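A lone chain, given as structure tokens: the form predicted on its own.
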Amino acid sequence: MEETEALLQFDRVSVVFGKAGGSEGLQALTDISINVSDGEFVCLLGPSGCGKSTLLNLVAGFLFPTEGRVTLNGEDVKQPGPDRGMVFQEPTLYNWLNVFDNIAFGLRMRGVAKAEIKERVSRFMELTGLKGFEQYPPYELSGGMKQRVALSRVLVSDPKVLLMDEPFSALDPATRQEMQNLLEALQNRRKCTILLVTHDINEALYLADRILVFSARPGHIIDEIDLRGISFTDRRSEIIERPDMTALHKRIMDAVTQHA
């Protein structure tokens, strides 16, 4: 990939926690490059504690590289910023908000008229399943339902990356599928730039553009799946069935146990 290509860049990026008053510090992230395009969905999979989050936050502007820099669209990732949004493990929602309420909170605070606010909002609950909804308090959702509101708070605000950090791991096998499938139609529709930490290897075949697999700590980069080249329809039923997923499901299991 040629350089001007690239959306989100990682240049030799390190991170170190607790480095002060001499301390040698807890090392994160080693030595990280690369390169995310522009409408790209790249999966970050590893052991617990490799960094993903880490690297996730990075792009958020959450914390900020102890070496090396991040830029997105060439400038230097320096705060937070609507052209980011985050969706979590557990939705953080507002309980005393109702779920439109909920969903609009964000585009309230950047003082987006009332009435954009209401076809936005409306367009993306009905794009994730909610319509009908709009005037129950998160306490009364499911578990998949709360997601929903979550990532629906997140698009609606129309950011050019999405970070998701290991966002359907609490959800039931079934509801889990519901979900990927939702995200997979998602972007289908609207192509946005996504980076999910996930631990499960056949959530990254079925979703992922690129898999990018991850050492222990101190996280760095030790193989990269590029998965636009495969061409099948139906990646859920396939992966089970074609002997070229069952390798790569094999090959990136190896990694992880071998760095482990």
Contents of the next structure:
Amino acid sequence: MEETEALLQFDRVSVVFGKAGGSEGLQALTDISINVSDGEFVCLLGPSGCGKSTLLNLVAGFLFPTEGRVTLNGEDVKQPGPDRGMVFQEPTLYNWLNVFDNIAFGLRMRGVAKAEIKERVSRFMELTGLKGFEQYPPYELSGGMKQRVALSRVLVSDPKVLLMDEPFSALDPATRQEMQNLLEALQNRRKCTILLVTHDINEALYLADRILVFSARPGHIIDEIDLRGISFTDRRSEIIERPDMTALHKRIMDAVTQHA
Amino acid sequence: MSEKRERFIRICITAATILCVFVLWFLATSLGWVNTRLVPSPGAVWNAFIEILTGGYKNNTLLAHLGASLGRLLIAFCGATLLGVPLGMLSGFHPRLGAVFEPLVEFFRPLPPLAYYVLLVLWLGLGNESKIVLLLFACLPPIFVACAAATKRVPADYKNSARALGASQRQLFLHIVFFYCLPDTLTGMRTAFGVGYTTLVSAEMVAALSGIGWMVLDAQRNMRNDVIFVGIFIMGLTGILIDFLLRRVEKRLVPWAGKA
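The form predicted together with the partner chain is what I need now, so please give it after the form predicted on its own.
Following is the full complex, with the preceding chain placed first.
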């Protein structure tokens, strides 16, 4: 078993909530084993409440497995840290700070030098198309722009792993597509390991190197689709047109509905 | 356009309501529906107002009375804010600290101030101290409760986002929780000012020689119903004015309140 090159490992992970004394508790995840290699884009698909978000929270260090281990670079995840950035469904921007200060927040908290903060934040604002919005208060931005700020705020810390919990599901279709393109462009520039939770099958097919399909609670992996061997010329349009892609779409759909 | 018109109409209705009250009051006193020794006429109240404004009331000018009251209230209000905001927020943030302070405040909150005022006078003397402490006890619970409740309502995603960006518990409290709770805190402060204001008369019942509340009480003893009316009008109008000013401050300080 030569699995040591995995950056992120789930080793027989189970999570039970509210298990106290004699009570059974709520089983959120059972017996999950995943290896994610460096630079891989993994999409987690499944019905609502299947524990996909729980899985991200384990990597982020917001909660810990009841059984099993979650390791990053071979070490147990013990607490949150800027090497693992999280983007939530709600942008959770800090309304009392302007856009620039929102993106600079993490760097400031960790005492990065002023000049470096300015340089890094400006660079990311450029990359994410936020240039010119430095002084804007977040609450005046559109949903898509807010999510750009949330993404920049995390990426500016140069995380090893990017965790995204249905980040585009609250956006309108056009903006969602725009954000997917942006994410893809960023990923092509600088390989980041990404775990993205979604219930949009096309989004997963478009973005992922690998798709993990989850069952309803207690969540476990019921299907795994590796897209790395498939070559595309124009992935977005081919997802709708190519027969092998429509077959994959159907396979995922069937898996999700059967286990719902 | 129609919204502006609607606003204008509502202002007219309010103005007409106030006018009606005055007309009714005028008719009731001038046509002899009520005994003018019990209900002074608008003219008599106006004359009393001019008399107090020019000649003062019992060795103090009207402004001195008002200033004495507002001075006490302001000191108490500032003290309550300085105590209530940090205690309330820390109690909400650290449930174990909340276990210390919440029961104490819950016990104090429903007590009528007059129930313990005499004790305060016995302990702190007849001077300003006992009055200020009474007002402080009146102002503190609304601020504390608003802060504690707001702190508990900070969404987990907000706290997690900051932790994932590298904020320590201390930074999380000072840079995220404090600001997130600021709108509710200011609302609590406004409520506290209102509660303090209604306690003003009680606070000036014992051994006071100045203050707008004392003026009303003294006028009661001397059957100067016109002066009572003047005092009530002044208290009502300054109350509205102060609330208006606090609302303005609120808008300036937390322009994001109520916005996602």
